[in-house]
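Here we start with a single chain on its own, the form predicted alone, put down as structure tokens.
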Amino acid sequence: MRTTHVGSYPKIPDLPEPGRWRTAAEKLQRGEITREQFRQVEDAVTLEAIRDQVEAGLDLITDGQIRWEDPQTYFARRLSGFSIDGLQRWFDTNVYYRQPVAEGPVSWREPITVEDYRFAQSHSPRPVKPVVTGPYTLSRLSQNRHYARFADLVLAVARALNQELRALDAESPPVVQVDEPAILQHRGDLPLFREAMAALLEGVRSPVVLYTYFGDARGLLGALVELPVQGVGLDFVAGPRNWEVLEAEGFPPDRRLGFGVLDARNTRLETVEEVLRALDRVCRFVSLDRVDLGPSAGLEFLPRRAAKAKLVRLSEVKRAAVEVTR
């Protein structure tokens, strides 16, 4: 079993520590600091996110997505063909994103996440996984003012992000996480989703895991695990019916399960015993050595103290699980 973070981490520390990132972001907007000075603050806060994950004892970490404005804008700003519009709610959370607008042909210009990945890996004694917002979610949460069909936008974004994954290939990451929560809200788009995933993964050598959250994978899981991915992540907090999905559809023995069982949107800290019971239950469907234990989604919704406590709890659960299986 691996313990892993899913993605984002709080940028703002708990009081009385100063919120360097927020202060710097406000100064950047007012023109009081340069983009390079802001980048230095992002570096420092990224190191804090890495430190917390390493100190918590995670097996596989992320860079905390400190540099991401949000999961949509971070990629759309750097792809040709998009402009950025007003604020929209990110699913049913209290987090907002600036909605991308496809106004021309979408294409990849240059690496988006490679430098971030290099920075994180060079400062981490633990393996780091880069995270990429998937083409379906990026397209579904954007406006389309250029393409005749929504499907054309999705496939154009998939081909563009395929170049990003190929650029990451050169860095030999242990695994790349692709986030696709939006497909859970639009199950009828499964054929299009399959086509987009084929375009996204064409020629990609790095192992890829596909993560969903904010819902359950009813009617989708069988198709998701058939994709050329190493594993699939499921949210068992916002998607408790995923237990029924596993009962009905099973889980293949050659895939990893991203087991999102710690609530990423609630400060309540699960007990070790609660998580062990959930592990015992999930092991009816997938062997423990193929479980990636983590939070249900990114942790940016929590105060930093609560977020780190969730990560520490993952390691405590793993140690307890090892004791139980001896």
The other form holds:
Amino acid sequence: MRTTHVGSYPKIPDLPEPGRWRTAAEKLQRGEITREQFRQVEDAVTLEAIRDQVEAGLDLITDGQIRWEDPQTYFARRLSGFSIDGLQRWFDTNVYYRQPVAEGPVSWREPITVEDYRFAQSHSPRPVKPVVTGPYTLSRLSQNRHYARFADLVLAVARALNQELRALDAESPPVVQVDEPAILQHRGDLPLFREAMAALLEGVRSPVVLYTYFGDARGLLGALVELPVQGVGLDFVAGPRNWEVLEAEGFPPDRRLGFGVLDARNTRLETVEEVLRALDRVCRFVSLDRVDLGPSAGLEFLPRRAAKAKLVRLSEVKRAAVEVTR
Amino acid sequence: MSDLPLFPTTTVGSFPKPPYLLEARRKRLRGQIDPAELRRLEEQATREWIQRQEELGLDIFVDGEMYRGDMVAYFADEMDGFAIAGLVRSYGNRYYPKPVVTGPVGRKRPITVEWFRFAQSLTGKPVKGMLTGPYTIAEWSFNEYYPTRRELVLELARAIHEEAVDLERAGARFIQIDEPAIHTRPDEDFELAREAMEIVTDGLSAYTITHVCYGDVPRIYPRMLDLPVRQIDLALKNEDFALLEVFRQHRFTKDIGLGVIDAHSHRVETVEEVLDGIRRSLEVFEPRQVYVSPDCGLKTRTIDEAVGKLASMVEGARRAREELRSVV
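Switching conditions: you have the form predicted alone, so give me the form predicted in complex with its partner chain.
Below is the entire complex, every chain and molecule, led by the chain shown above.
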């Protein structure tokens, strides 16, 4: 079993410690510091995120997505063809994102995540997993003012992000996580989603894990595990029906399961026993060595202290699970 | 409401805080001034906003919420069962103090009544009682205590009901219960939110309003019309009145709080724009259904922007009234 983070980490510490990312962002907005000075603060805060994950004992970490304004803008602003518009609610959260607008042909211009990945990996004693917002979700959360059909937008974004994954290949990441929460709300788009995944993954050498959250993969899981991916991530907190999905659709022995079982959106800390019971249950469908135990989504929904406590709990569960199986 | 003109004008609740009050709130956090000094400045700012509303000629006033920070944290701070978990980012570099439910929730004492009385004592115009709804308080808090969201929401509904009853006893003729989170889980939770609103407004004789914004209103329409309130206040301007199409397909059976001013843009709308918005709305509403307001609370605007926007709004409503009279 591997313990892993799945995405974002709080950018500021809890009070009374100063939130220097927030202060710097305000200063940048007022033109009191340069882009370069802001980047130095992002570097320092990324190191904090890495330190917290390493101290918590995780096997596989992320860079905390400190540089992400939100999962859409971070990608859309570096692709050709998108402008960035007003605020929209992000799924069923109280978090908002700026909506990308496809105003022209979407294409890849330059590496988006590569430099950030390189920075994180070179400063981390543990393997770092880059995260890329998937083409379906990025398109679903955008406005389309250019393409005749939504499907055309999705496939263009998939081809653009394929270039990004290929650029990441050169860095030999241990695994790349592709986030596709939006497909859970649009099951009818499965054929299009398959096509988009084929375009996204074409010629990509790095192992890829496909993550979903904020719902269950009813009617989808069977198809998701057939994609050329190393594993599939499921959210068992917001999508408790994923238990029935596993029961109904099964899980193939040659795929890893991203087991999102610690609630990323509530401060209540699960007990070790509670998580062990869930692990025990999931092992009826997938062997323990193919489980990637993690939070149900990124952790930026929580204050930092609570986020760290969740990560520490993951390691405690792993230790206890190893004891039990010994 | 017989003493109100056609197209009564009002606002959604919050106004921008003057710089001296923002400074005082920061000082209070650092313990550099005492609560009484902060209170004095909050009262001063409230008086200023009552005075501005008089000058603007609004019909239904609010106290402007000079004493509130976040709309959920304010209620959480004043109630039993809550702590503040910490700061959570909502977008960009905006953070809000997110409450956490750690025990049984309930009122310790009336929360908003004293401020209502104070504001109402300053004017002959009706002042709205302003409450955050139980579904939104629950949805925008962490929950470490109640086994289900349902139990938390219904317990909060009982507390907010008590507050509404106290506001009514204190003389509030208008009570607004804000539920901006009501469409968060439109299929799973709308019925729960409706049931909670039924508890909140049970037995009230005041004119009740709910305000909903940001999110997928069409997903909860027409079910939304089952909410037990007299008026639903909605943001129409920021989507250029696209919602009117939805209401064309299924008649809007309540009064509408018609958002004709974008609360999140710096630009001050023209009178013509407001007038045009009201005219367009009359294609789907009866004139007597329409109350005129901004899309949302104005607290993120500057005072000048807010006053400019409201001046256009009041004048736009006056001209709409005149137009209608000349037709009749």
